[in-house]
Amino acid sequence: MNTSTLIAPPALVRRAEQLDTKAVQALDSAHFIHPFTDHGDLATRGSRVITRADNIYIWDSEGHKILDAMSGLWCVNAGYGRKELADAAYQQMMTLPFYNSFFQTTNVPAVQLATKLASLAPEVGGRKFEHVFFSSSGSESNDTNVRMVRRYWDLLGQPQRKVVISRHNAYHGSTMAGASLGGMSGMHAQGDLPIPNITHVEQPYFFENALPGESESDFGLRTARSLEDKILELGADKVAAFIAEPVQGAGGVIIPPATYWPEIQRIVDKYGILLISDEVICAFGRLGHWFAYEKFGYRPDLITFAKGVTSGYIPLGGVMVGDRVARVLIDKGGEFNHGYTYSGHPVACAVALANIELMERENLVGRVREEVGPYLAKQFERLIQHPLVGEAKTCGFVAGLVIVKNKATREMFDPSLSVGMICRGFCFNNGLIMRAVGDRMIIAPPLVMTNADIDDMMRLIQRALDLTLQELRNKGICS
C-alpha cells in the first residue's frame, strides 16, 4: 500500500481540521518507535498528534489548545514561535549548513558560542569555565563526562580512579553511560545496567526519606554524608567523580535542603574527587540563573548542559569544562580520542547564540529570579490547602506537588492505583500538560510566562486536582 497519500501535504498540516488524525496514528504505530513508550498500549490508544505551537500553547490535530506547563521536555525556555530562532537557523543553513570540527577545523558560530558560554558561567571559589566541549544532547554530554573524568585521572597517574558516584532516582540520560549514571531502577532493569564502576547513594528527598522527627536541615546533612560513606566504602583512591542534578528533574522535581550542597562540597574537597553538575534541565534561566551552581553556591569541575541552550529549537548539548580539568587535558593529554560528528554544529550554535541574545534582551533569567519565579512560588504553594496535596514546592521555574491519601500521616495511595496518571489524564483532557512521576505532579513552564499566564495555569491545575479527588471519592478510594 502506498502510505504517502494518507498524510496531508506539509502545507496543510498547519490546519488541524485538514489532517487525518487516524491515518497519522496508524502510520505512527506502524513505523515510529517512541522513547520511553509501551508500544502495545500506544497502538491501542493512539498518539496525540501535535501540529503547531505558539508562546506557551500547543495545539493537537483535533484542534485542542493545551497550555504546555512542561516546556516541551523541560526545554522551550523562550516559548514557541520565536521567529528570531528560525531566522538564525535559516541564515546559517544558507551560509554554512554543516562542517565537522575534527582535523583541526572550526566554524564561526561554534567559536562564538563557546566564548559566550564562558562569559555566562560565573567564577565561583576561584574556579573558572573557559572551555566547552559540544555534543547534541545531555545524554551524549554525560558520556563525554565519563570519558573526560577517566582521562583526567589517567593523565595524573591515577588510572585506578574510575568510579563515578551518582544518586538513586537521578536522571542523566538514556545512553549506556547516561542510563548507568542515572539511578532509575526501571532503566537499570533493561540492558544489564549500570555498567561497571558506577554506583549510587541516597537522594535528598525529604518528603519520602526523612526519619521520624528529623529536621530538613539534619536530613540534608545526613543524605549528603551518604556520599562520604560510599567513598570510604570503595576507597577514596578509587573514586573519580560525583555527579548530581542541582534539582532532580525527571525524578520528580526533588529540591534538596539548604544544608545539602555545602556538605557535598566539603566532602568532594576533602577527598579530592571531581564534581559534575548536570544542568541539562536547570541551566539557562530555569532556576533564575544562567547556571544553577551559582544559585546553590557549590563549585563544580564539569557542567552538563543541553535543552534550554537553544530553547529546544534544535538539538545541542555540551560540557562546560572547568580549568582544573581543562588544563590537564590540554597541557598533558595529547589527542583526546573522543567526539561526535555534530560537535559544534554551526546551525545549532547559531540558534543557541540567537536564543541567548533573545533571553538577555528580554531579561528572562532575571524575571524568573525576581518576578515570575516568586509569583509562581506564592501561587503554587497555596495548593497545599487541597485535600490531596501533601507537599507543594517550587525552585525558580520548576515545581512539584505530592498527591497523598492522608495529609496528616503522609500516607500515600497504593501505587497500583496510578493516582498520578489519573490526575495527568484530567490535566490533558482539560487543556494542560503536567507530568506525573508516580504520585508526584510536576511542571517546568516556559520562562516567557506572565503572572496572568501563571494564574491561568493554576486554575487548570486546581481543576485537575478537583476532578481527581472526585473520581477517587466516586470509586470509594478516599473520603
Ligand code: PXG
Contents of the next structure:
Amino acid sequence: MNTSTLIAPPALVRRAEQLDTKAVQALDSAHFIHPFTDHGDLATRGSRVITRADNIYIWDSEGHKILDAMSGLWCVNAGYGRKELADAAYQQMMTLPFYNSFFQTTNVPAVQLATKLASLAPEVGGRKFEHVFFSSSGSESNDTNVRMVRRYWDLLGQPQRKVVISRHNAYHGSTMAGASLGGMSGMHAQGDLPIPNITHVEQPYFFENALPGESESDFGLRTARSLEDKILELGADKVAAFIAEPVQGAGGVIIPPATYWPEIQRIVDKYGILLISDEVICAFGRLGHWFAYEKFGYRPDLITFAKGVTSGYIPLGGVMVGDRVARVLIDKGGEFNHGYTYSGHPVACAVALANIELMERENLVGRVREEVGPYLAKQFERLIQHPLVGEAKTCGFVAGLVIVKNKATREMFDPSLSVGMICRGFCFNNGLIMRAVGDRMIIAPPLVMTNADIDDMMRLIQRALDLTLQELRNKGICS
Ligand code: PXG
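Form predicted on its own done; form predicted in complex with the named molecule now:
Complete assembly follows, chain above in first position.
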C-alpha cells in the first residue's frame, strides 16, 4: 500500500481530518498484531484510531470526543496532556537518554526515584520498604518476584519452597510467569500454562460465589481460608509465597469483603509465607493511597508496581522490596543473576519523578481518599436503582457494577447474549470508555476528575444502561 497519503507530518496528526482512517485501519490490520485481539474480527471492523488526548478525554480520527473512564488502561492517573511530564522526558533525553545499571554503574533519576518511592511506602508492622528493583512493566515485575522469592528461600536453605499460590480470575501479566500467576483460564488454555509450581485458590467475589444465606464477612473468611487449605494440601514447607491484587482489576473490579485481608495476613504469618501485593493498578492514588496495602492494613513483603508510577506516559514498573527479603538478598546473596536492559531507565525514572511531584502538588491521592473518591462512591452506588443493576460498588477510583436479569434472585443473563458487550457498545458510541468483563461494567477514571466531571461521566453511564435496557426489551430478552 502507498503510505504517503496515510500520515500527515507529526504536527498535523493532531488534526483528525488530516488522517485517512480507512488507510490506517488497512495497514493496522496488515502489519500490527495487537494484544488480546481476534485479528479476523479486527480486519472486518477496523480499529478505532485514537489520535490525541487532553485531561480526561481522548479523540479518534473521526473527531469523536470520548470520556476515558479507564485512564488509558488503568494508568493515566494524572490525566492527559501534562506538559511537566513531557518536559521531564525531553530534558532527561538531552542530558542522559540511557545508561545501564549493570556493572556497578547508576544514574541520578533512578537513585532519586528509588529514594522517593521508599519514602512513599509506609512502614507497617515493623516492615519497611527501603529498596526498589526497576523493570519496564507489571509482567516483568512479577517475573522478577518469582525469581526473587525463589532466590530468597534458596538462600535461607529451603530450596524446596517453590510454590507460589495465586487466585482464580487474578491478573498478573502476560509473560510466562505473569500469565501463570494470573488465574485467567483463557490464558492458561494457550501455551500449557501455568508453568510448574504455581497454583490458584478462590477469589473473594461475593456477588457470584457466596453460598445461599452466607454473610459477606463469613464469605470473606471462607475464601481467605481456601489459602490455608491449599497450604495444608501442598505442605507448608513447599510454599514460597502468596500473590494477590488488593482489589482485582482486570478480573472485574472485585472488592474483597473487609474480613478477607486480615485473615490472609493471619494465614501467611502462621506459615511464614511471603506475601506479594500486586499493586500495578491499585497503587499511585488509585485507592486513595500511594500504596494500596495501606488501605487494607496488611503487611506485604514485595509490592509490584507499574502503570500509574508514570501515569502511563512512559513504560516503567518495578518491585518494592521489603526488608525481610532485601536483607537476605543483600546480606547473604552475592550476585543475583537477574536484571533487564532498562532496569532504572533514566528517562522513565525522570518522568516518574515528575509525575509523583505533580501528584503531590495537586494532592491527587488525598483528593481521591477524601473528596472525589467519596463523591464517586455516592453517585456510582446510586446506579443500584437501575432495573439492570444487581450490584454497584466503588473503592477509591475504581468502580464496578453487575448487569443482571433479575435483581431479586441475582439471576444473570445467558453469557452467550454478551450483554456486557452490548452495554460497552452503547458507551463507546455515546462518548464513554467503560470496560466490560463478562456482564460486569467497570471504570478506573483519571484521578484529576472533578465532581462536575464525575457528574458528566455518570450521565453517560446512565444513558448506556438505559439504551442497553431498551435494546434487551426490544429483543424480548427482558421485560
Ligand atoms: N499486574 C496487574 C495487577 C495488572 O493489572 C499487570 C500485572 C501486567 O502489567 P503489564 O504492564 O505487563 O501489562 C497488570 C496489567 C485489562 C488489562 O483488560 C489489565 C492489565 C493489562 C492489560 C489489560 O483490564 N493490567
